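As a starting point, one isolated chain is supplied in structure tokens, in the form predicted on its own.
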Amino acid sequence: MKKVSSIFLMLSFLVFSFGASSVMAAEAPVKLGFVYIMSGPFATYGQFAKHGAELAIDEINKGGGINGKKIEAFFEDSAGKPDVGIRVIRKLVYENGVDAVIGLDSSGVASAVAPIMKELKTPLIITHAATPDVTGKNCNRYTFRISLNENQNMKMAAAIAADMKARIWTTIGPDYSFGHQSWEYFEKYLREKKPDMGFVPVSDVAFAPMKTTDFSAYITKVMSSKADGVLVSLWGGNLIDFVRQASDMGFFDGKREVLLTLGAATEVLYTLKDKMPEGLWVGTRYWFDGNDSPENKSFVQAYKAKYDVYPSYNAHGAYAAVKAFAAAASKAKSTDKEKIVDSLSGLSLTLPVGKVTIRPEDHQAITDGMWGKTASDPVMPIRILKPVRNFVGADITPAVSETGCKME
């Protein structure tokens, strides 16, 4: 009898232990790592992205999580430096055990980070950095982008420039890959539309280091050139400083056409408010008033209610990436990294920006884009876009054969 009782107790213990382990396994969270610029003059971008990510995570967790598991988030600061970006991503993968990495603001950081994802065998969803290389010549199985890249944005900029009066163009931008590639692709696409268009020599354009706070010399150089059109690819704190100083120096006097490639970032608009000149064509990867779909209305309403500001394209990018990961996990019925990668490739989903498809051949998002003209609105705390020019994603996205991507 004692022997039977002992066996019964042992079996009960094993059943209880197995059941407890199963419950614990089922409750193990899905871990997502986020890397953005969280300090310095570009930190506002990281803060908006963090808010967008947290909003998506809250919505998913309240809805039962991903395949029944809650999401746990880990945020790291890249400081906009490639070596720091690599280090914090390794930390997220090896120490925190994340199932995917989301983020990246700087094209320089993205170019350095993307290749190591093959070593880490972890999916990376880029939400902001726009260099075409990571979904082009340096594409790989583990790297995806959920937002527009430079090719797509410059195709829109060139289409707008083609309708302007300017006949000689120059640029002022950041002195790293984003600024240089923006100018390169803008010239390429505008020449295709207007073969007789003029461009100042590369030696005469203005590329400023990201640490620049005084842009007066660069502004003077541009104003002294023969150009009557200026492409401005500065962003974040650089763009804010530039607009303020350029306004004081008479740059926006109407004598030249001006395109601000990322001028519709709400991070910038909230800081400048009525100091942002009216009538400038500005680009953005998402505009909170860009469409009246149920998904967009819900997102804007929830974001505004929680953070008391309108969401930026960086907030939307982080929100979109979390939703894309969740959709891929639901499709795969798993958070296994290899299965997530397979599910992200070719994934289509409806986001606040509209329908987005991650092209399987290069992992670049096919998504509609828009530019608009800055305008004042007495009931809005920031400049709005009026009019708005919309572009169909398929029309602004280069063919895979043009990207240089050879997906393994």
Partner chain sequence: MEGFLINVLNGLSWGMLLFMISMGLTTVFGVMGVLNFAHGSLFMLGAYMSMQLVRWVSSFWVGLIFAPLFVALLAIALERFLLRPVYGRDVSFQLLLTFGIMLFLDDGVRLVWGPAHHVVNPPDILAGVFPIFGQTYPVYRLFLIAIGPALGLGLWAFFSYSRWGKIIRAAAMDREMAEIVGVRAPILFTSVFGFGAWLAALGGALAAPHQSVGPAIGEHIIIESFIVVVIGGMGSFPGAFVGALILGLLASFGATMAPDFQMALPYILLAIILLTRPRGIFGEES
Contents of the next structure:
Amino acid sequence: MKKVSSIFLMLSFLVFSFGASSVMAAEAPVKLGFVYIMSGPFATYGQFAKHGAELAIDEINKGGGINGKKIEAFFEDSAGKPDVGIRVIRKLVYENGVDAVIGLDSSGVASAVAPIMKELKTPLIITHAATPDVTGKNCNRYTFRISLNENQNMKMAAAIAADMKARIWTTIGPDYSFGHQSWEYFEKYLREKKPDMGFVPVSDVAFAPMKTTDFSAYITKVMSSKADGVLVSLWGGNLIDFVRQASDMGFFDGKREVLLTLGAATEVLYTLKDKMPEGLWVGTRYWFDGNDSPENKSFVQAYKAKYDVYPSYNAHGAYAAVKAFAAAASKAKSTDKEKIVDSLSGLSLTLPVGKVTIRPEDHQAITDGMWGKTASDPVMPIRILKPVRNFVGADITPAVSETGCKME
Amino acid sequence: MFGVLNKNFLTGLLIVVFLALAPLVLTTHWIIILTEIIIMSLYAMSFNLLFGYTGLLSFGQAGFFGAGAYFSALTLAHFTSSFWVCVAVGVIGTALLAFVIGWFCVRLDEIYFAILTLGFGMMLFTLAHNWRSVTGGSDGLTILTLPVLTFSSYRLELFNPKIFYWLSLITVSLGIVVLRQVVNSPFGLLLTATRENSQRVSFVGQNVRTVRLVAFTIAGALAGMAGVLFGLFNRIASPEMLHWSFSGKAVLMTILGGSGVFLGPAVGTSIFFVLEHFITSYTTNWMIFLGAILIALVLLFPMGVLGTAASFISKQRGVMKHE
Amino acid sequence: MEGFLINVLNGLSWGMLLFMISMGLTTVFGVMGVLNFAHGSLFMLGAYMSMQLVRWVSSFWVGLIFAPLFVALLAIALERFLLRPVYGRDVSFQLLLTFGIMLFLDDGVRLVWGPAHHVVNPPDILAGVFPIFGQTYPVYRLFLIAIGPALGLGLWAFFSYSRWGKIIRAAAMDREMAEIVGVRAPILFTSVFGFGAWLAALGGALAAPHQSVGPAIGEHIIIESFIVVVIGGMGSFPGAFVGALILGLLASFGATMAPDFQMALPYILLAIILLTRPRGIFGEES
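Provide the structure of the form predicted in complex with the partner chain, given the form predicted on its own shown above.
Following is the full complex, with the preceding chain placed first.
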């Protein structure tokens, strides 16, 4: 037993000496921590986000940095798991001493992390995770979101569905909170617009576990239902598998209207290429060809030049968050965390996606949104959106009273 | 006998005192890592009561770990804000759950036991993942307000990392003392006997299933205790905590440290987290390094790191004595 | 009725894919007693290799033939240098070792091919769709349904009539006895492991046109293959066939009829089988 404990002591001594040596150095640069899914089936999203963040940092550093200080970036992998997400964020704050945390793809991770930010007293800018709760009933002073959330996206989906021929709607989504919530919000908003619209009962809609690679059973279930409109909230690899298998099974034969809520992710379009059917309404948080503003043109050009692909909405999210942080810092003339938080709240700036305002009451970005119809273009390697339908931010964002947010 | 016990007691006390003083010199970041190591050590050690001592490879230990977190999160959300009630509900709740599941599982042996525990663990995972109205579904149950600890007029703030660390240290030490008592008791000997030769145990009139069921229940309850702490530590109970890959973590850390030594799982846990910390600092391709290191450790340390080191040292001592 | 028949087809095609993957897993377990966690990664590697070959020579068939061979060679090296030293040790070490190999391979493919998903097209002859019950059905799925039993029968014949097949079966039943009568265990083990990997990779190459090829596809399939093998009886071919069919049909009908429980269904079935027939449907009770 003695030898065992002496080894134990030695080991803990090692831990200690490492710990003591990693005391923070004097902080010269502005430090930003990024947390995305860098491994596993959704890792492409993390890769695009990393590129978007690096592009923004390059631009800012070349232009003299933030208040004269250069930005230093730290990237961490959340692996899409809440406990890992919390661990790396604590690491970023306590060890790397970051001034803000940017990122989060998974809603599960976002729900877990948001309350922690209150204790870490560090601003968090969410760029992808769409759960309404983090700017709703679990909102807090330190948590912001620069991208569209689920409600906003579903408001647009409902507006498009209202103008379609379909009379009875159903859904295929991932069998976790995001899929279920998307369907609930879609139903709610579409009912508001069209009270006589029919919806398939929840036992007859299709939710596929995230590990699904064969969607045939779910496709069959939806095809044999009475519905003539289908909301598809699958994303990433799931969406790729679904689209290919559904095409073969005649799902896109024109007998039903289809809305792909995250179908305009370039991560997906680059893999599917011409396997993505034409004429489908697809949603996104940002589309590289969505507007002709100088901000957008220069972003798309720079991104394409550097990485040889068009930026995805996740690349834009990370890029936008860095720009928003820089804007907040120059407005506050400081990178003090509390001052950044104050300055982010209510911040308005022009991003590639358009004019974005962070609502002070719940810290959700009010940003214009768009959906588009997939089309082919001989000079483009992927499907493009034509026509597109634009929505004004204020019209698609639920009122603060609806969100359940009580900012303390 | 008395002397040995005393010496072990002193070593244990020394380790606890040493760990208790640690936050005074460590940075916050390392206090947090150490908190996680301490909590996960109890989890791995609870698993090792089944694996190392009883010879049962459970692949469903995460089910109880996660259940502890859910029980305490539900208690906090609906009933009370007392820390000790929270722990009690978590431990008793998981003990009952482990008893029921164990009642089925102890009928099987070896790989069949492993797969059946995996099956039950995944049923619990599905329950947590799909029962949205109660468990919050895949988003989990967020713990918005931490329990309070009051000693007369003192009020301890659990969100202070040092205080949470000390509280975890006390709770985990209690758990480990219980584990130590179980292992050293006559019942503990019976456990090892069922591992070595279950037929002989039944010959001497002991019901092997009952012995295993008791061990399964204790292991479940202690995993639940670790789960309560882990839930509070992360402010969330999430379905991932019940997934088979989380059970795999306990197996991995235990074998890494050495299943034949009482503190082996704790050493394995420390190695795992420190390694992970350093690898993830340098690369996002950490899995490939973890895999490679794991392969090397399995090949080079046949009894786990602590087990192999211990036997190496005692061999050296033996050689010295002979000279 | 039509929905029912389509569901049967869906279940069969998914089941046959599971069957192909499980055959290798069950052979390796039956003969070597090793529960191979890395089996799913070998499946994934087969899919990636065939994807790469299809890119180079644009022939699905070349990928189908050569990808499994490459993976088998790699597996032989893995067995020879990593697995062999731990045979004498506790089963848990083999489990841990194959777990390490799984982590290594899963991340390795990401280093080589990046994190994106890839699409492989079925060969022209199998690319079409087939009108059935008022909708279309992919020919490739029917091909999967046909190739499963064909491969199973081929393997059954191999194990029943060929010399090597008989030796492997004998070794699976009684390893010591086989050694006494002159079977050299090391070579036997190496070839069985390589053979299991070949089957996994073949499954991967066949799955590539059916689903996308991406990291973690092995992780997704490994637990389901475990369940197939356990339900059917470890080491049993007919068991793997029946187990895979049950799981395939459970997946398709579960999604339609019990959507709230579909994720738990395979595990509930697993528990019921283990508690009533611990050695599986086709396993021999000891």
